Amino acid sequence: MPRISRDNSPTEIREILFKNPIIERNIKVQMESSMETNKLKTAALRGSFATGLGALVATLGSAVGLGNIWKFPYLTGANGGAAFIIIYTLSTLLVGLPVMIAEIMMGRKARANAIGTMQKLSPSKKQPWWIIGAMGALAAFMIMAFYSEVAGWVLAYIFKSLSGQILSTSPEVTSQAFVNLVSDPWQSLFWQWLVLAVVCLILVQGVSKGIEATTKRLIPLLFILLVIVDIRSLTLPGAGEGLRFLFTPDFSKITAVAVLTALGLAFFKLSAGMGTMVTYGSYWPDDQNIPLNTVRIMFSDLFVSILAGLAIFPAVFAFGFEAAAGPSLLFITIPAVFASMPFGNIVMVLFFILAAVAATGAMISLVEVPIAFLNEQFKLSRAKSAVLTTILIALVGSTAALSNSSLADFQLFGMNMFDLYDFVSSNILLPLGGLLVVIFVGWFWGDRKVKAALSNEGTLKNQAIIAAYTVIVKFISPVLLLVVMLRGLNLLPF
């Protein structure tokens, strides 16, 4: 190494020092340490899940929702039972799961909110991929506008069950109780706003202490309550008919419509396309195996749906009720069914508590999407972001809450506000957002980056899985998502 003398200029001295291998190595170590410190500071400021289990449970809490309680079991029974479950599982592997993996992968890589993630990962600032994140955030907001109202009904029914107001074996009585609830503007607003206040209080606590801690308690509680209600339902005389409704394969019902129904359900059931998985992915630890854990979440979500079916349909058939879908099943048929059995009031209370638990996990993830955006893009504190988001959802959501009362005669495009928010989010924003996500990951982000992200920078030996995923996300998922969107817009002949 050249000697340093008084005749050397400052520039020459720096050049000599940097050519010293010991000094060069020390500088490199200090730079890497500084970069790691900055990463830790960023993670601490925006929050992250403290454990891999926490990430898994929180993400499962997002996927599980009220659709598990009534929609999946009913559609399974109405479209071929076990045969439909097979079609649904295949559809999930080709549609819902690829989008879910893509969103979690992108969120973890960017460590940002839904919009910020697309801005960071875009190959060029001139390409407006941030629109995907904006669509997801808008979809989450619009879903909460009407979903919070349905969750409010569930919460109200816990208290109605406790008081015995809906303890009747007559569907006419339980139907009137439901009408009285939804047609009363003050009750509708009260329960919706109470639900939003609870979710806000959870989210103010942060990612680890709020989202992770809450879902770690809610998901085990959900499973326990489901098992209790399942045991009671399955021990009823005549429960076998309900089991046959759910699990007897009837391949004659697997029509083109049934397949399209399975495709749509597979996409919507995993909370894809609404920014939740991107946001939650940004909180996932770096060492998590994304392909493996998302498959675990997928099958856990399916298991919850099957448990819900076991809780409902054996009892429905045991007492000769109609297995109708939608709110009529959840708020009219179920109370009448449980009122028909011994200790039915206790079972009814447990059922609506578990429905509220399922709804809460989903709502937490939906509200987190705009909170993360406000927190990071506008530098608002988490508390201010949570309160502002809650107020905005309450204001917009009130138009959905009043759709059966004060605003019953107000319509846009032939729909009341409740149905409009549902239609725009479910049939336009979600499938279009999911389609754009797989196009971005498959064709613009690049195979090398996908491989690095899913293999945890080469530490996981899952090249075969990544190769299969790349083919699916490039060539299969985009076509099927386009079909889902066209069907939602009634542009297919079946």
Ligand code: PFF
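Rigid core: the largest C-alpha set superposing within 1.5 Å between the two forms. Positions refer to the first chain, counted from 1. Please read these numbers as outputs of a predicted model, since none were measured by experiment. Compared with the form predicted together with ligand PFF:
Once both forms are fitted on their core, the CA shift for residue 418 between the two forms remains under 2 Å.
Superposition on the rigid core between the two forms places the CA atom of residue 134 less than 2 Å from its counterpart. In the core-superposed comparison between the two forms, the C-alpha atom of residue 218 has shifted by less than 2 angstroms.
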The other form holds:
Amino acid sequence: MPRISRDNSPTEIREILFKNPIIERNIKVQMESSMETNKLKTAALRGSFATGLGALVATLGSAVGLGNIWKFPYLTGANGGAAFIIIYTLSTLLVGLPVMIAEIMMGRKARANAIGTMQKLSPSKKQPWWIIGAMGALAAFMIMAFYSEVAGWVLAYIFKSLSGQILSTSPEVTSQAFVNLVSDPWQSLFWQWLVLAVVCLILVQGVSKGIEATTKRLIPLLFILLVIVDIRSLTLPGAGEGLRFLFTPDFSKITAVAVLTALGLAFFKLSAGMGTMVTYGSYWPDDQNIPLNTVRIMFSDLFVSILAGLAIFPAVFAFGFEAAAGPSLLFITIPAVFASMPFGNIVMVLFFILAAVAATGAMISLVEVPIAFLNEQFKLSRAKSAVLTTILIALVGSTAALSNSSLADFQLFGMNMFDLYDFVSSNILLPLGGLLVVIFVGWFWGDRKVKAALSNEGTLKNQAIIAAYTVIVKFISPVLLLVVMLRGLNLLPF
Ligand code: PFF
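Return the structure block for the form predicted together with ligand PFF; the form predicted on its own was the one displayed.
Below: every chain and molecule of the assembly, starting with the one above.
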């Protein structure tokens, strides 16, 4: 090795030093460790899920919600049972899952909130892809406005079933109890704001200590409660009829409308199309296999929906109630069904607790979208961002809470505020957001980047899955999403 002498110029000295293997290694180690420290510092500043399992459970917590306990059963009931479940599963694979994968992948790559992610990943500053993120934040507000109200009713029902107020086998009586609740402005606001306060308290504690820690407790609790209610429902005499309804497909019931409803549900279920999965993806550890884990989440979510169906339909049929009762299935039919069975009161309390548990994981993921945005883009502290977001949602949400009482006559486009928020978010913002996401990933971001993101920079062997994904995201999902959206806007002839 050349020696350093007084005659060497500074450039020569540097070259000699760099050729020395020990010095070279030291420099490399120092650089790596400072990069590592930087990464850790950013992670600590913006928060992230501490473990792969935590990321998986928190994301499952977002997917599982009133969609499983409320929407899935009433839509399955109204659209003919098993055949609808098959169509719904296919829709999830072709639409919900591809968008979910796209969002998690983008968030993890950019490590930023929904709007910041689109700004970072956009191939050119001139292309306004950040609008997808902004639409997502808007959708989060609208969904929370009505979702927190339904969650409020669920909370109220825990107490009402504890006190025996809704314990009647007559749907007329349970229906009257429901009307009394929703038409009382103070009760409606009280329960909604209570729900929002709980959600805010969880979120103030941060990504790992708040979201991850809470969902890790809630998800197992949800499974245990569901299994208990399932056992009660399945051991009733006459439960077989409900099982047949859930598991024997009758494809004559499948109309174009049922298919489109299944597509819309697949989307809402996986919390896709509105920045939630981008935000959660930005907290996922780098070493997680995105395709594998999202498929796990999708099937676990489907499993929870089936368990909810098993809790509801065998009992509904055993006592001769109407399976196709629509949205009121949860609040009018279910109490009457439970009141008809031995130990019904306890089962009813457990059932509404489990619905509240499911709703909580979904709501914290919804509210996290604007919080992450305020926190990063406006440098507000997490606590301030959480309180500000909650107050704004409470204000917007009150208009939904009062839509059956003080604001019953206030209508826009022929809908009250509750229905309007549901309509605009589910029928316009979510499918449009999803459509733009798959167009961005399929056609603008670049196949090379998709491949790198889904194979963790080449360390995973996901080739076949990546090839299939590229085709689905480019051609199949966009077409299906366009159809869902046009149909949601009543622009299709069926
Ligand atoms: N996936 C939730 C459910 O099925 O109840 C609802 C939801 C949560 C939709 C979060 C959208 C979202 F961003």
